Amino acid sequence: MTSLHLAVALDGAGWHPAAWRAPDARPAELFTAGYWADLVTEAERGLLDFVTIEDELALQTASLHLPDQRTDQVRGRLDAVLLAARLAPLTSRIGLVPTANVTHTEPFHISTGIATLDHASHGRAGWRPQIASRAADAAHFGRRATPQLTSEDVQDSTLIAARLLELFGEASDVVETVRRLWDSWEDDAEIRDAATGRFIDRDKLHHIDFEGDRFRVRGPSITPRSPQGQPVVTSLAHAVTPYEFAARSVDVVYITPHTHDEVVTVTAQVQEAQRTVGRTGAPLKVFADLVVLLDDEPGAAAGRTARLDELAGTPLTSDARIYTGSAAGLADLLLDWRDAGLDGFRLRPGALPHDLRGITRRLVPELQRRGAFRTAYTATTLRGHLGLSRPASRYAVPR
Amino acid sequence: MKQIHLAAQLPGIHNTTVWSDPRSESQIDVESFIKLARTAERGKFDFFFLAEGLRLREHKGRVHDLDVVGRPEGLTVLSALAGVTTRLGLAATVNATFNEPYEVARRLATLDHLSEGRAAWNVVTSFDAFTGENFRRGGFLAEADRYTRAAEFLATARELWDSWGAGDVLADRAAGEFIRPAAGEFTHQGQHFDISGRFSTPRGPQGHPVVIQAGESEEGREFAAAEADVIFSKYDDLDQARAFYRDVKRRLAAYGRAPGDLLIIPSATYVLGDTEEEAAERAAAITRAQVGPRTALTFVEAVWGHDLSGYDPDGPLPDIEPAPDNLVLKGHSTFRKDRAATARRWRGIADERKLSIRELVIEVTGRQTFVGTPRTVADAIDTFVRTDGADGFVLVPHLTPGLDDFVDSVVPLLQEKGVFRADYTGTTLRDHLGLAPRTGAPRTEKEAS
């Protein structure tokens, strides 16, 4: 039986909007390193493949397409790449996958930031490229306008994708540029040849000369090729356009099916997207996202969710399936869905740290008992955890 | 007694890093950064400083291969260092040309949170299309505009930092209020930036991270006097340094600031020996390692604007007239401006002292700031600071990561003299530098209006 992969999505006090009001929440500490260090070391204790760290270039909002004025939910974030780097020396195995924006951020800065995270973590860096889907975000930069989603659009992920098609195209260009920059130094470019006085072999440094419809970037990077060569790129997708973006550009895609049947349908769509774009190399790893609230006592998770719903004033909703119940029940669900064609799961804890501990201390041992999850890390890099080989630089020619 | 401020810089990409020395470690492995940061913190230094690179230097159209090349992204590596240090300030150079205020302000506020108040930003500018080729924006900025953009960039970043008040994160469970209404709201309209919305990162422990500026020009001095907390000057000649110091400190009053509100901290190199002679010999050997034959030729080519590969580095300067408009070495700021005048000056020195190409380049680029025994170096540093040549120094070792010798032998002597702290007395970088918290335009003002 193949082992499944497990990641956890960290954000604020958890994915329930009222999670910060839970008794064991630490809402006053969300902007301290100590809070995040406790979470990520807990995730590493659970032998998870990686954590993702959410981010965006705007204040959070309850509405998908418009800013809001709410004060009753967590608002405010730290830069995810820097936060991941802060956690790198405190951990040794777990992958660190921050979100970084591709609509407003320079590809050169992303490439050096993520490569630096890979150096700082000795090969555990990933990246979730994210488009800025809210037009209001563009006003934070004042350089361009981006499409405004309508209230009708946001009812349907296909309409969203259609409205944002141009941004997905640009996102592919940004990821391609970043990946070329990661390859722009061959692994052995630094030679320190005292005899000739050369520090580097400049034949092993390459201009990338990316030229797309929207921008061009010359290269090479200033940052030498990092331990993984190519850090792991991941994306969240809900429709064919983002599936095709994922098929073209990333290594791991997160999907949001709600049933076993939807797992079958969506994974088929992802396979189709890979054929459509002519993906070569390793096939996409497909993870399902799930919001989880875990308690072993019968009814406890549902009761906790109801109490949080009451504080929030509205029942929890999500793009992803919401699971409330025992770790054993969740293990049943994960294994059932895995058999429908998934490589792994990205679990979004409803409330932190409670539901993260449910994952690491209940779910993981349960999966281990069933032979479906590792009992020790067998690799040191994120690519290693995921069974991805380390690619050679595309510019390296056999010499 | 006037106290000395000390900072450490990881040797960057320049030829001053003696990579050929087997003791020189990696300039990219995070362990080098951790080692130097820990050494600096052991020495009770004010801060650790990283320069920035956005384009690799090119010589005759190809990546220059003689110097140390390759470095990490500054703020990212400093965030990692925040996890392995507790007091040391963490300063990154971040360009105000190929970035936007919203992102830079949130990244610096983030570092300030993650380090509990130890972040600093060295504001620099760029204008050249050569660097711009690595960015979506390209070489969009005229040289004349780079200071106006930088000044407005910094002003905008300060507005963003001030868009959250110190108490705006309430996290009040019982009341169900996480933030105060309107926290983070901002509007900025100016020549370079016309932006508005909500800033996403709450106010950091220092309010505003420490702002560092470099630049000796008239407008650079004025900008620093108005805005900066620290200025990196380049003067290591005591007379010139004192004139600069007097001039800059004099300008502060016009902005309602006291002389102690802006610290002048030039970068400095050092070479230590058990005796003066040993130190001098070491210094000469280091300089020869820094300026190898090919490096010497490259520098003369950069100034002369000609391919001089046929010339002997140990022979005299070429007879030919310089072609200073011809850019042979790209991305090297030292050899960018006034190359005709530089060529005349270099020829004058070489002719007068009968120097070979390599000897000349060593003479004009290779000087060490402090050379001597730990005792004489400590005395020299103390004298420099006590007589108002500077408020302290950024020490740049010639090996990566380096600095152990300085911390082990010179720092105790400075402490003995009572001119350098025996231990940290505060927790933030502003504490170390003796700077008041920067409040900027407080929210109360905004609310009142």
The other form holds:
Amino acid sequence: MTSLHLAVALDGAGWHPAAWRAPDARPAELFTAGYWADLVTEAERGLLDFVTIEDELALQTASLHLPDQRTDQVRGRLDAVLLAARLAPLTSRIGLVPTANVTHTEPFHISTGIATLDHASHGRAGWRPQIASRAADAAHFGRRATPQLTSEDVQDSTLIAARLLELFGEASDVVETVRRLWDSWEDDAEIRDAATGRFIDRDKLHHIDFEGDRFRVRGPSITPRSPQGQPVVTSLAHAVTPYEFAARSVDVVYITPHTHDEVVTVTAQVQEAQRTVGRTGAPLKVFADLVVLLDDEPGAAAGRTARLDELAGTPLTSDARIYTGSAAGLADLLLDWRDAGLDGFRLRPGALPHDLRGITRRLVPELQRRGAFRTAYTATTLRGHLGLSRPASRYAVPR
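If the one shown is the form predicted in complex with the partner chain, what is the structure of the form predicted on its own?
So it's only the chain below, everything else dropped.
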């Protein structure tokens, strides 16, 4: 049986808007390093491939396209890249994949931040590039305007992608620039020979000379080539345009099917996107996202969800399928969808830490019992967990 990959998406108190009011939630600790350390070490205890850490350039809202003034939900977060760097020395195997915005953040700064995380974690860094889908975010920077989604747009992921088409093009340029910067130091550019006084070999540092429609970057990076060479890049996608962005630019894509048949349909669209953009090298890894609320007692997860819904004043909704039930039932679903063409899953715990523990202490043992998940880490880097080779610098020349 082919082993599957498992990741968790960490966000505040969990993906249910009322999760911070659950009896075992820790709302007073959301902005402490200790809270996040507990979550990530729990994920590593479960042998998961990686965690993702959400981020945005504006306060969270209940709407995809507009800010709100609600005071009954979690608002505010820590910087994801800086938080991941804090968590790196507290863990030893699990991958750390922060989100970083590519619409308003300079690619040079992203490249150094993620490369530094890769150094700090000894090869466990990843990155989720995210475009700014809310026009109001631009006001925090005052440098440019971005498209305003309408209420009609947000009902259809294809309309969203069409409205944000230029930003997806820019995002591709940003990822390409970041990858070039990561390659701009050859692996052996650092000599560190105190006797001769030569610290670096200047011939092994390269200008990258990226020139696109929106920006120009010359390089080289200020950060030496990191342990993975290129940290793993991931993205979330719901329509053809972001599927093509993923096929062109990233290593792992998260999709949001709701049924087995949709897994078949969407994975076929992702494969078509790879053909359309002429992807070369390793095929795109395809993970499905699911929101999960787990309890083994019959009806307990549904009851807990109903209580959270009552606190929120509305039923939980999501772009991803919402699973409430036992770990054994979730294992059935994951293996059924895996057989439809997926490489793995990114699970979004409904409430933290409750549902993360459900994943690590009940789901993982159930999958291990079925021979579908690792019983120990067999690699030390995130690329190693995912079976991805370490790329050579594109600028290195045989000498």
